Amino acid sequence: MSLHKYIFVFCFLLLTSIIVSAQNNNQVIRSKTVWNDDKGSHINAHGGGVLFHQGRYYWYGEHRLPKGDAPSGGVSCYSSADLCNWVNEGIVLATTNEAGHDLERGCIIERPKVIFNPITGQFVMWFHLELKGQGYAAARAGVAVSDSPTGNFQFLRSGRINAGVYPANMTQEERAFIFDNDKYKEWWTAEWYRAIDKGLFVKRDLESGQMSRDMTLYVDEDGKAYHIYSSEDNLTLHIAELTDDYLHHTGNYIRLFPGGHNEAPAIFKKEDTYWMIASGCTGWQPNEARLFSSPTMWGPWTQHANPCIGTDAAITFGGQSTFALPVEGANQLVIFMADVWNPDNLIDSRYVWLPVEFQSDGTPTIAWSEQWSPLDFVVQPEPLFSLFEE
């Protein structure tokens, strides 16, 4: 590139930065405080995830209704250019008053995540769905699509996962083992745990399909997409491969840490290692984060110590993991996203977003910070004086 082009690019970036700074007076992230959108309303996008598409971030989350109303109002979307100032794009997947519909008002929609499929040109949303009036018994995965990141999303279907298919890492001996179910009516015994490890609940749900609750999505560098979810009555995580259009499961899936009580998975990759942060199962109350790593999506997965550091690290700063966001244009910045749940008024639940730091051995840690700015991680343009040295 010639000198005058370098100067033009530099001046353009500088001017853009000035304009952005003038337009936005908020360039910091303050966890646990009220985050308002462009209309001055508290951002209502809980249990969410963020998609980066064509220079803009799209944050999808649970649209919770005021206390005393229905559990869910659908899925909301907010967009931003800087991760600090958010525009309310509205509800992009709504519940309906149609009786008997999977999304009938009164259902529970949780943990929505959206990925873009470059082959079909569609935005694909997966979420955890519980049917109206059934509590948390349905344990379904729902899927919807849109031609635009801001919707509206068209609901396709919901259901259990991988019916009639055994996990790839379940041995032939385990598949052939016949359980005497009368022996396992009492939960939490040592014998019951051993049966869970060998696939007791996998077999229980084999015909109907595996349960799917707290979940996330991950698209790998080769374009393969994965659905990671808490299954087997929240006892065991599953990683399931999606088809090339991201709309179905291929039938290839594995179990992780049977009986480990892991939920709320968030996954990211650093160099040649996949990292997953999850939580224990303590209802709405926070607990200590769990950290896992693997050289491949298919394992072997290894558990590590709690990655959190600082105030309230033992309870994940009062939050529960929901997503890990690699930030475009930043110096290896990954944002750990978590929800500080308020079960008495879920619409008022707050957010914890913190930068993930990597130690010399590559292990990620998350340190508490009252406030921080994504701008601190932006890759700066080459200094002007260096351009003249050429």
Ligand code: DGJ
Given for the second form:
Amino acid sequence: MSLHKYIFVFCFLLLTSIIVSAQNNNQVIRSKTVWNDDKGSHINAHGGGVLFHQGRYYWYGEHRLPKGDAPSGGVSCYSSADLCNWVNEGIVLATTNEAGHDLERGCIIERPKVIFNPITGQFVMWFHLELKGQGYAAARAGVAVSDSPTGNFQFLRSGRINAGVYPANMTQEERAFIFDNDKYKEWWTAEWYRAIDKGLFVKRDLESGQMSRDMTLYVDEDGKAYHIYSSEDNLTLHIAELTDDYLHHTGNYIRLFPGGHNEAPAIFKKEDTYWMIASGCTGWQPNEARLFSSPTMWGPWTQHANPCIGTDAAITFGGQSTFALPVEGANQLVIFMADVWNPDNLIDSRYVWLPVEFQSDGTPTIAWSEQWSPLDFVVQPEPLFSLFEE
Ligand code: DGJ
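What I would like now is the form predicted in complex with the named molecule, since the data block earlier showed the form predicted alone; can you produce it?
All chains and molecules follow, beginning with the one already shown.
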């Protein structure tokens, strides 16, 4: 073969391999479409959150089963170096066939989040747990640990939160107030709302512990971790501090917006402000996102206008918040993560991931975009490696 032919064949092979690798190496995020993992299956990690650990992203979420099967298949994990291409790491917390176990097949596991504890070296997962056959009545939080981000996680326990302890922001007068429960049998009246505001349901659940449904975790710069969950029959958010090993609640907690009906909390910090995005309570149907801010985790929290902009902004682009992910090495990028639920086939629920933009006064907004790339936010040259290193 002549030299020209060699060069031609070499260039042809090089071009082909570049095209093939570009096809296998997706660099964009297209919300609401099917997101295939490395095995070609739609990612099954709903209501989830992402942990960044030693240069890799770990996405944990609800592993849903086909309709007619059990409501929960446990918690799945996917890993990625670039937030666009995900390797299926399997189910890292499984349900069990053991009768009477908290995780007995038939239970509901929702909104798992994982954080890393530098003191114990353990990965700590908290999740919303409903016991088999009880619908959404148990309203518990479960906790599990693992030595590796890809599991298996060992289930420790589940239960209600901070039994016997009043929230720090409930006044002495509210704590001492004795409710005439007969007056509040009818829900949604003005009188009932006033009683909720004063802590009717906090008192109802004081001995057994506070209800915990939709939830997230947040680790602050000082290493303190917080569990943020919908409590009091989804009427009121609570922020509860975790112990230094992240395995228990310290008893220090507050109520946020009593009677505000906030679900699906997601928290991030920008400069000195904590921002929280949540949804209203409309089951699997999308509603308008809510935005709150505070100078400290303990408040005072203030509500702002809907942060979403553009097509379907009034229904959070068809999704419901689940997590806010600050991306290291990418110029101040925070990714807003949401679920587009398909209640008829939860496995096929889709994802909305969009970059949070910050206005000149620091207020976050989220604009709809058909597709975008985390690469657009990478600061050149050095952080490229921390974000995309294998
Ligand atoms: C809304 C919650 O945000 C979801 O996680 C799930 O619990 C559904 N409700 C169930 O209807």
